[in-house]
Every structure is written in structure tokens, then in C-alpha cells.
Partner chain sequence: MKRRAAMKSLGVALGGLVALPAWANSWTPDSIGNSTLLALNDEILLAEIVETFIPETNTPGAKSLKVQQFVQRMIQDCYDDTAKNTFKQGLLKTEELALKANNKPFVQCDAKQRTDLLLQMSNDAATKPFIGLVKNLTIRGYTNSEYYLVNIAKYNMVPGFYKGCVPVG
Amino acid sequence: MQNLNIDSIKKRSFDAIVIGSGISGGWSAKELTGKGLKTLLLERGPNVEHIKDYPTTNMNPWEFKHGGQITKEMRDANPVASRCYAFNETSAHFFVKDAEHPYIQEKPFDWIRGYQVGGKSLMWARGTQRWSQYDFDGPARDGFAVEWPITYAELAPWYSYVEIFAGISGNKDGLAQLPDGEFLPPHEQSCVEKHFTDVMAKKYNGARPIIIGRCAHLTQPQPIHLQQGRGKCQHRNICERGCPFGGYFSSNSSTIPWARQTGKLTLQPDSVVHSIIFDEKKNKATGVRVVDANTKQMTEYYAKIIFVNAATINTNLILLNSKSTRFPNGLGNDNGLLGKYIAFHNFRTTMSAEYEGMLDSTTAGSRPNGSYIPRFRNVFKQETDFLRGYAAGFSASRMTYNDTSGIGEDLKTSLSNRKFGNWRVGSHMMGETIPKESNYVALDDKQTDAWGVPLLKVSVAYDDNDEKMIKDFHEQLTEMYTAAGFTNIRTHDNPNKAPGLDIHEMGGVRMGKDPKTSLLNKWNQLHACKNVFVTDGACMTSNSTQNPSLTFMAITARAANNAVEELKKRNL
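Which coordinates fit this single chain in the form predicted on its own?
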């Protein structure tokens, strides 16, 4: 029996364990296996294999019972998930069912989740901008959070590293606040987007650039992408169903199969991580406790290093639930800051207008991204009564309509001949929120989920800084739209739209130089437990105005490289 026990422990022992298989978890698995580590990749949801498990990816609208739309029953059953832009009849199977995964909203918060192998990398919007040194300098300059322990220069080579592998399209725009990267050819702006770009360049003398968005789509696959089995983006714009061509980057099409090819990867779906095991004699983590999603049986797995990539809020949950005599308030939580300083992006407001020019032109086909207005407020100096700034999307397309006033053959003819109206333009704000101690997540001390894990309480809200930023966005975009000759300018704000729907939540396990004010060091190690690494959104000290996923990837690759080096030196 003793030998059987030893064999069982041996089967459950690895060099590394990665918790979570989304964008950052996939990169952890790729890097660690690539450097020869026998790695266990845990995913709480079911398996999703590239192509095979995209059941709706080739279906036409008429093949869906409701034409692909959300029904009242779907909306009533999923009041949170159904608010997401990507949720509909064609993609609902990649979103959690709200009733099965409850959480406590101390303040309204739309927590959007994708529990399956690949996580949200299957449904993300694919915007991929680098952060600049201005973003890493922000907290120290403004004093609203702790200083970042890393610089842009340190991260830049890792941005290049992940961009080349993932495939990022874009232009080299030469902007200080938005560094260039290793780009594939960009998508093209529409003629009205180019008009807006030209007018803004003249009016603001280059201070308010408008560019084509940078996104994780293969516009011209390179040998490294073909080796992954991926092909060119087909411009279908139904990405949230999963792309059988691998046209956009996901863990399922890229990093996980790459890790699997090493022969070092064990992928284990349906594995809900309960907590991390801390050995007080060894003064380090030794493994994780995992609840089988189906049988509810708990099993322990062991490793030398552990990467936590469960996505921001679940990563906080796991660490908070990893209690021991040494860490009664959660793993590494000596300073009591774990779960605090959650930040997000403010997507609450939009702008719209029309353009009556260029009526001899229109657009054709589909494009998986739009144009982009990089942050232009408070970049080089503080110039407003609010801290930080905002970026924005921008797109322009022709309005179309059909005359439905007739009947019979006349109606049939009208429906077959679409008419074009003015150009319609629009922007959505992506504002940086300030990480605050009052924005936090914590464990409920009474209620648990179906797997015996405490329910999470979320207390996150807008503040006065966000309101001032929204007001400025309306004023500045109105000025810019007017200068471009746009008419019928309208502002849209929904104060009842809860934080969270942007799916860009960050923080709670922030990086920093001082263990008294941060949880992680510059290599993403817990200050108080050096063989545990956090490299998803939970590690972020502040949140910039750019989309965060590319930074998660770069930070993960950098941290994994360092972890392996430290492991070789026997420092872990």
C-alpha cells in the first residue's frame, strides 16, 4: 500500500502547475513546457479543442432557431452574461450560466466569464496595444497608487516576443504614448475614417492622432503562424464562435497546441482549484487542491512552482481562499491588501454623429476592428481636473435602409435594392479608472458554491474622477467631430451600466517594490511565497487606457523565463 501511495503522489507531481487556460495561462503553459518543465495545466471548465469544439462556427443565421438572436428566456436566465456584446444564440455556450456560478454584488458589477479550455481568449475583442512608459510612470507621477517595479524598456523585448508569435496587425505610427510593435500589415481605414485622421492631424498639429486599431488577427501569416496550423483572417466577424482558421489569436489555436507538442503538457479540464497548499516547514507552496467539477471529489497536485492565471477576480479568490497558519488571511497577504485596489476600464459612454460628404463611396465586406484614438489627455503633463486619461474607438460606415412602404412586387423590389444614407460615425470611450482600496473583492464567510468554494463578494464602483472624465470625453469629441464636419452629434451615457462589462478588470494582487504596499515583486512572485507567480490581470498595479491582454502575455512570458532560470539556480 505504501508503494501505491508513493506511485499516486508521483503521478500527481509536476515541475509546474498553471491555474487557468485563458490568454495568460496559455502563455504560461507554452513557456514552461518549452523550457522543459513537466507542466499541469488546470482549467475549471470543460475541454474545448480547436476547430472540433466550435459547434456554431460554420452555421448560417437561418440554421439557428432564433436567427442567432438572444431570446427573452436566455436573457432572463443570464441577466449578467447576456449584457456582453459577444453573447447571443451563436456563442452563449462559451459563457458561464449565471445561475450556476453565483457571486455577491455588494455594488452592481457585471462579471463576464468564460469557463472552458481557452477561457475568454475565444470571445475577446482582440485589441492589442502596447503600454508606454507614460502608463508605467502614471502611479508614481500622480500618486494615486504604488509605483510600478518595471519599466517599458524592460518589457519591450517581451512585447516583441509575444507579438511575433501571436500575430498582431497594425501600422507603425511613431507615437510616444503608444509604442510600435512587430506588426503584420494593417487593416484599412474607411474613407471617412481617413478624412477624420487628416482633419485632426491639421487641427491639433499631430497631438490627437487617429490610427487604425491594432489587433490580434493574421493579415499575412508568417511561417511561425503556419507552424501553429493557423491561417489568414477571413474577415467573417463571427470570432466569438471560435475561428476554425485560427485567424485570430486564442489559447486554443496557438499556445496550448504549441505546448502540447513538447510532450511536457498535461491538460486537465473540469478541475476547480480550491486553494494553494503552503508548507510551513519548507516555507513555500507545494501544490494545489482541486475539486473535480463533476464528481466534487478533491485531489491534491504538487509542483515546484505555481503560476496563477485564473483571470483577475478568480485569481484573487483562489489566493484569498489559500489560508494556513502562516497566512490566515490568504496566501502572501501579510499586508492585508490582497483583493483590494481593483480597477477597470470605463466603457460607460459613447458618441455618434453623421457625415453628409463622400456619398459616392461606401465600404464593402467586413473588418474585425476599427480605428482608434490613442490617449491624448494628461499624457505629457497634467492638464485637466481629473487624473489619467482615456482612449477611444472610432468607426465610420454608411447607413442603409429599405423602402418598406409598398406591397407585393413593389415591396419585393424595394427589399432587394438597399439604399444608402449618410455616413454614420461613432466612438466609445475607454477610460482608465483609479485603483482604490475601496474597490475590492473578498470572500463571503457563510455561502459557498457547488464546489465548496466560498462565494466572492465584489464591491467596485465609479467615482468622481470617472464622471469628470466622461464629461471631458463628451466635450473633446464634440469639438473634434464638429471640426471634421460631422452633424447630428449625440452623446450617450448610461449611469446605470455597471462596471465589469468591459471585461478589463485588473488588480488585487498588484506588483510593487515594497512588500508593505504590494503583493508581487518585479518578477511577479509573491513577496512572501516566492514559488507562486501571478501574471494575469490581478498583477496589474494600474490599468492604463490601452487594452490589457497583450501586456498580460508579455508579462507572463517574462515571468516564466525568470522562474525557470531561478529554478535552475535552485532558488525556488
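To test you: the structure above is the form predicted on its own. What is the structure of the form predicted together with the partner chain?
Just this one chain is shown here; partners and other molecules are left out.
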């Protein structure tokens, strides 16, 4: 019996455990297995294997029972998930259903989750811009949160490293606030997007550049992508169903199969991590407690190092729930700051307008991308009455419509004759929000979920800084749109739209220089438990205005590399 037990423990022992298989977890698994570590990759949801488990990816549009629309029953049952732009009849199977995974909204927060192998990397919007030194300088310069322990220069080689493997399309624009990367050919701007770019260049003397978006699409696959079994983006624009070509980056098409090829990966779906085991004698973490999603049975798994990549809020949850005599308030939480300083991106407002010029032109094909207005407010110095700034999307395409006024043969004829209207232009704001102690997540004292894990309470809200920024966005974009000759300019703000739908929540386990004011050091190790690493959005000290996923990838690759070096030096 004793031998059996030893065998069982041996079977459950690895060099490394990675919690979560989304964008950052996939990179952890790839890097750690690539450096020879026997790695257990845990995912709380079911397996999703590239191509095979994309049930709707090749479905013809008419094969959907409700024309792609969510039924009333589904919408009523999922008020949170159904507010997400990508949640529809073709993709709903990749989204967490509200009733199955409850949480407590102390303040309204739309928590959008994807519990399956690959996580949200299957349904993300794929914007991938580098952050600049102006983003990493933010807290120290403007006096909020806490100073970042890393610089852009330290991260730059790791950005290059992940960009080359993931495949990022973009144009080299030479902007200080938005560093160039290792780009595949860019998508084209539409004629009205180019017009806007040109007018803005003249009006603002280059201070407000408009560029084509940078996105994780293979516009021209390189040998490294073909080796992954991925091919060129086919411009289908139905990415949230999963792409059978591997045309965009996902854990499923890229990092996980790559990790598997090393022979070092054990991928274990349906594994809900309850907590991390801390051994007080060894003064380090020795493993994780996992609840089987189906049988609800708990099993322990052991490893020398643990990477927590459960996605920001769940990473906070797992650490908060990892209680021991040494850490009664959660693993590494000596300063009581774990779960605090959560921030997000302000996506609350949009603009729309029309352009009555260039009516002899239109676009053709489709583009899984748009143009992009990099942050132009408070970049080089403070110039407004709010801190930080916003980036924005910008896109222009030709409106088409059918005359539906008639009845009978008239109607039928007009339905066969699509007409061109004006160009339709629009922008969505992507504002940096300031991490604050009052924006936090915490465990509920009493209620637990179906797996015995305490329910999470979320208390995150907009503040005055966000309101001022929204006002400025409306004013500046209106000025810019007007200068470009756009008409019918409208602002669309909904103050009741809760944070969360941006799906860019970050923080709670922030990096910093001082263990008194941060949870993680510059190598993403918990200050107080050095063999536990957090490299997903939870580690972010501040938020920038750029999409964060590429930065999660770069930070993860950098931290994994360092972790393996430290392991070799027997420091862990």
C-alpha cells in the first residue's frame, strides 16, 4: 500500500504546474516545456482541441436555427454573458453561463469568462499593441498606484520574441507612444480611414497619428507559423467560433500544440484549482489542490514552481483562497493588498458619423481589424484636468441598404438591388482607468460555488477621472471628425454600462519594487513565496490604453525564462 501511495504521489508530481490555459497560461506551458520542464497544465473547463472542437466554425449561416440570434430564454438566463459583443448563437458555447458560475456584484461588473482549454484566446478581439515607456512610467510620474519594477527596454526583447511566434500584423509607424514590433504585413486602411489619417496629420502636425490596427493575424505566415500547423488569415471575420486555419493566435492553435510536441506537457481539463498548497517547513508552495469539475473530488498535485494564469480575477480568487497559518489572508498577502487595485479599460462610449465624400469608392472583402488612434492626451506631459488618456478605434466602411418600403414584386425587386449609402465612420474609446485600493475583489465568507470554492465579490466602478476622460473624448473626437468633414456626428454614452465588458480587467496581484506595497517582484514571483509566479493580467501595476494581451504574453515568456534559470541555480 505504501508503495502504491508513493507511486501515486510520483504520478502527481511535476517540475511545474500552470493554472489556466488561456493566452498567458498557454505561453507559460510553451516556455516551461520548451526548456525541458515536465509541466502540468490545468484548465477548469473542458478540452477544446484545435479545429476538432470548433463545432460552428464551418457552419453555413443558414444552418443556425435563429439566424445567429440568441433566444430570449438564453438571454434571460445570461444577462451578463449576453451583453458581450461576441456572444451569439454561433459562439455562445465558448462563454461561461451566468447561472453555472455565480459571483457577487457589490457594484455592477459584467465579468465575461471563457472556461475551456484556450480560455478567452478563442474569442478575443486580437488587438496587440506594445505598451511604451510612457505607460510603464505612469504611476511614478502621475502619482497613483505604485511604481512599475520593469521598464519598456527590459520588456522589448520579449515583445519581439512573442510577436515573432504569435504572428502580429502591423505597420511600422515610428511612434514614441506606441513602439513598433516584429510585424507581418499590415491590413489596408479604407479610403476614408486614409482620408482621416491625412487630414489629422496636417491639422495636428503629426501629434495625432491614425494608424492601421496591429492584430494577431497571419497576413503572411512565416516558417515558424507553418511549423505550428497554422495558415494565412482567410478574412472570414467569424473568429469567435474558433479558426480552423489558425489564422489568428490562440492557445489552441499555437502555444498548446507546440508545448505538446515537446513530450513534456500533461494537459488536464475539467480541473478547478481550489488553492495553492504552502509548506511552512520548506517555506514555499509545494503544489495545488484541484477539484475535479465533474466528480467534485479533490486531488493534490505537486511541483517545484507554480505559474498562476487563471485570468486576472480568478488568479486573485485562487491566491485569496490559498490560506495557511503563515498566510491567513491568502498566499503572499502579508501587506493586505491582494485583490486590491483592480482596474480595467473604459470602453463605455462610442462615436459615430457619416462621410458624404468618396461616394465612387467602397471596400471589398473583409478585414478582422480596424484603424487605431493611439493615445494623444497627456502622453509627453500632463495637459488636461484628468490623469492619463485614451486610445480609440476608428473604422470607416461604406453603408449599404435595401429599400424595404414596398410590398409584393416591388419589394422583391428592391431586395435584390442593394444600394450604397454614405460612408459610415465610428470610434470606440479605450480609456486607461486608475488602479485604486477601493476597486477590489474579495472572497465571500459564507457562500461557495458547486466546487466548494468561496464565491467572489467584485467591487469595481468608474470614478470622476473616467467621467472627465469620456467628456474629453467626445470633445476631441467631435473636433477631429468635424475637421475631416464628417457629418451627423453622434456620441453614444451609456452611464449604466458596467465595467467589465471591456474584458481588460487587470491588477490585484500587482508587481512592484517594495514588498510592503506590492505582491510580486520584477520577475513576477510572489515576494513572500518565490516559487509562485503570476503572469496574467493580475500582475499588472497599471493599465495603459493599449490592449493588454500582448504584454501578458511578453511578461509571461520573460518570467518563465527567469524561473527556469533560477531553478537551475537551485534558488527555488
